[in-house]
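Take a look at this single chain in structure tokens; it is the form predicted alone.
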Amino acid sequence: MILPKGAYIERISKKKQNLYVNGEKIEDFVEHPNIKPIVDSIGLTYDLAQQEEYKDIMVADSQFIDEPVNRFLHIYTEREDLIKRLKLARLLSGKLATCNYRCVGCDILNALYTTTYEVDEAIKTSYHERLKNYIKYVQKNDLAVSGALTDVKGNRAKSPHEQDDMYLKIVQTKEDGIVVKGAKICQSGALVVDETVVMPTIAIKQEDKAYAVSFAVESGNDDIIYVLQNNAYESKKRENPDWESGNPYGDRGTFLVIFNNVFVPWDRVFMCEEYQYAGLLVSNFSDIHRYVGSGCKAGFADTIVGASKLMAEYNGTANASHIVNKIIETVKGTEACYACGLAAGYEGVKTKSGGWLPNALYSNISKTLGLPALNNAVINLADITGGICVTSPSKNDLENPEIGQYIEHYLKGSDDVTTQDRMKLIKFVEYWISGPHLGGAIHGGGSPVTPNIFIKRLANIDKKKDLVKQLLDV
């Protein structure tokens, strides 16, 4: 089912959320200033699917329920899903310049898939079956779906049974559900989505067993807290919702979310337990998730080349030979991280669940190259537009009658653009160059050094020095 974007904001509007914004719990948080570019975002997932342009990649045939659904919702079946995947996540990117919230849900989904029907097929357990029905409940009703992996981890040289509940566990097992105590960090958009499905977020050990669980739990539970992330860049939201931040759908809105004896139903119980298969759900999540980065990354990317060029039209320099240059730099960035994330699509695998998983190592290797393409864009960015990037008056000085007339004058730039103009694109500007949005796509996916781990283990370098060796006949 494809529904407006309206049928969800009514939907999310009646929810009652234990939300805390800055040590302020906040009832009416729909129209929250934090909280609405969040729910703009998701609406434009909504909104997209609605228009005949944007359909053959928003919307997909369903093998479960019979009719389209939303591609956030949808199972890679074929390896065109997977191409598809990878364009949608440019897309969105590419008109939000932020997070559109629903990835990771969709990973998880799809990492689910593959991996409680090896469970299914090693140990006789049922776990596909409940997955496959809970996947049609949500395409009947075309939800928003969250996911939830990082724990908050407490004392890294400590294994969870260690320390309690830093790894989200089970704590009491029941004749209809299981309760699940802890927390999960650095949830994006968690607040504002119809159901969040969590995972474990590392590969589990016997004595850790009650933390090897996943599951499914619609928002609104009396027993789940919301808290908002504050940075400076929530603060400037607060305090001026219109343009002074920059960018309108907001920054990436991330929760911590915290999980106080949640009760969930055996039926959205996809993982109790089974701890050996923990690493395997971890390892098919990560190489979904770094491969719909590459996409999430460009999009990104295309917004600042963009903003580059239009900066440097404002302010007359758009002919300067070191100025095309670097927007070139950050062409290429992009695109070769983009094409591998191609690359991982085309020469994905059928797993055999009938699911799709892209490759392996170029997943891994487009997170690698997205990172510093990302970063040389924001750098190149900084540098095309100048220090007032970071130094600028605010809307509110512009508006000002006793001043206004002096940023007026001073802060023009080309003559065929007006002040304010200029001063919105360098809020934008400053959005990237001193937002959350690097430290995003650092540990969006992974910590940087993780990828080196896959990348050591999947790229045959023993079979490459045995060329070398018989060609030389060492």
Ligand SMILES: Cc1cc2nc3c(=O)[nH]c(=O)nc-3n(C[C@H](O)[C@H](O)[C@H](O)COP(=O)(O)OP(=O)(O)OC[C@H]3O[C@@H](n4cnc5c(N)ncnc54)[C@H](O)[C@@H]3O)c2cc1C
Second form
Amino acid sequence: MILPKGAYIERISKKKQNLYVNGEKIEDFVEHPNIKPIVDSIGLTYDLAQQEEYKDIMVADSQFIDEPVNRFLHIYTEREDLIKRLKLARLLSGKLATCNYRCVGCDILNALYTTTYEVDEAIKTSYHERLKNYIKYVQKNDLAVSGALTDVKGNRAKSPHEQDDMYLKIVQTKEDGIVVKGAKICQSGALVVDETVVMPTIAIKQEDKAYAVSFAVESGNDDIIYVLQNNAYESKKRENPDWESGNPYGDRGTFLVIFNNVFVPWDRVFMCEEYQYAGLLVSNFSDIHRYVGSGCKAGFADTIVGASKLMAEYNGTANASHIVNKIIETVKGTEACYACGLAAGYEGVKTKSGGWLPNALYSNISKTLGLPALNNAVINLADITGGICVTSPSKNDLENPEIGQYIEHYLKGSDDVTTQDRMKLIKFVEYWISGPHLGGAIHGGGSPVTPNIFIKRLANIDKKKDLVKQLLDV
Ligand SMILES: Cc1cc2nc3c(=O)[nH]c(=O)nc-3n(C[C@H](O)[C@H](O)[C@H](O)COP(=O)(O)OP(=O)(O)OC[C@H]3O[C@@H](n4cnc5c(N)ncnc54)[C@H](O)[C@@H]3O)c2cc1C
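The form predicted alone done, now the form predicted in complex with the ligand:
Full assembly next; the chain just shown is listed first.
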């Protein structure tokens, strides 16, 4: 089913959440200046699905409920699904210049689809059927689903069982379900979704089997507490929710999510102590999420390229050859990352479940290309903008009756551009330079070393050595 944005907002407005922002408990969260941009971002994923122009990318035919569904809830059953998923990521990142908050949930559902099939086949469990029923439920109700992997981890040198619940764990198994305890951190959008699907963040050994757990929870659970991140942009948004903070869709709302002995009924449990398969689930998820990340970075870069060109025009430098070259450099880096993502999609493989996974090697390489591409894009944008990229006075200065005239005069660029428009763009540039997205590109989908581990395993380096040995007869 495809529902309008209003239906999503009405649903989440009715939920009672334990939310804390900057040490304060928040009741009316939907209108809160830090939360509203997240609601608006997710809202756009509903809005675009209603528009004819975007239907091909935003909407897919469900194999389960025989109805069109939002592509963020779709399971890939052909190569073309993978390609459209990548285009979906680029479309949303380009329109929002921030997170759409639905990728991780979608990617976990797809990773679970493939993994549960293989777990059931190997050890005769029935997780796959359960997962299919859950997918039918979220599709029928057009629910927004976020995804939670990242545990707080504590001392990284210790295993999960050596430090209690620094990784989320099963604390009780009951007749009707399980009870889980722990916390997931850096959770994009987790508060304002209908559902969150949870999975382990690392491969699990036998002694840690209580930590091999995957399940879905509905938002509005009394035993879950959400604490919003608090970076400079969140404070700014509270101080001045207008264009001062750069992006109307906010910076990138993530939460510490505390599971305080949360009960999960069996029909929502997709892994329960099958530690041997936690690694497979993590690697299937990583392949999908790193793949999707290349579309996400390309969409971000689309807005950086656009801002670079506009800034050059606002500053009167658009025709300078080194400025044009900087923009071309940004385009080359990001399109190379996206092209590698596309290759991962076109070289994708059908799994035993009928679901599809992107090519793992190209997916991991696209993640490693995305970080320098975004980094260089931001450097080029800062270069083109000038020092004002991080030194601009505020919107309040522009509107101040005593000094506004000076700001109006001294912050002006090209003749045909108003000072306010130039300042708005400067604030958008500042958002890219000092906002959270570079951190997101570094750690999203795993810290930089993790794709390298996969690449080393997948690149067939010894086979290439044999090629040379054969060639030279050595
Ligand atoms: C903006 C943003 C949004 C995010 N959104 C989500 C989300 O929606 N859902 C979600 O689940 N996660 C999300 N994440 C989390 C992201 O996946 C993690 O940050 C990432 O996996 C790294 O984990 P970490 O932060 O715990 O860092 P760590 O794992 O602590 O890594 C820090 C450094 O320590 C190294 N390291 C870690 N462990 C060891 C060890 N045992 N031995 C040696 N070196 C080690 C790493 O290689 C790295 O260099 C998000 C992150 C960001 C920044």
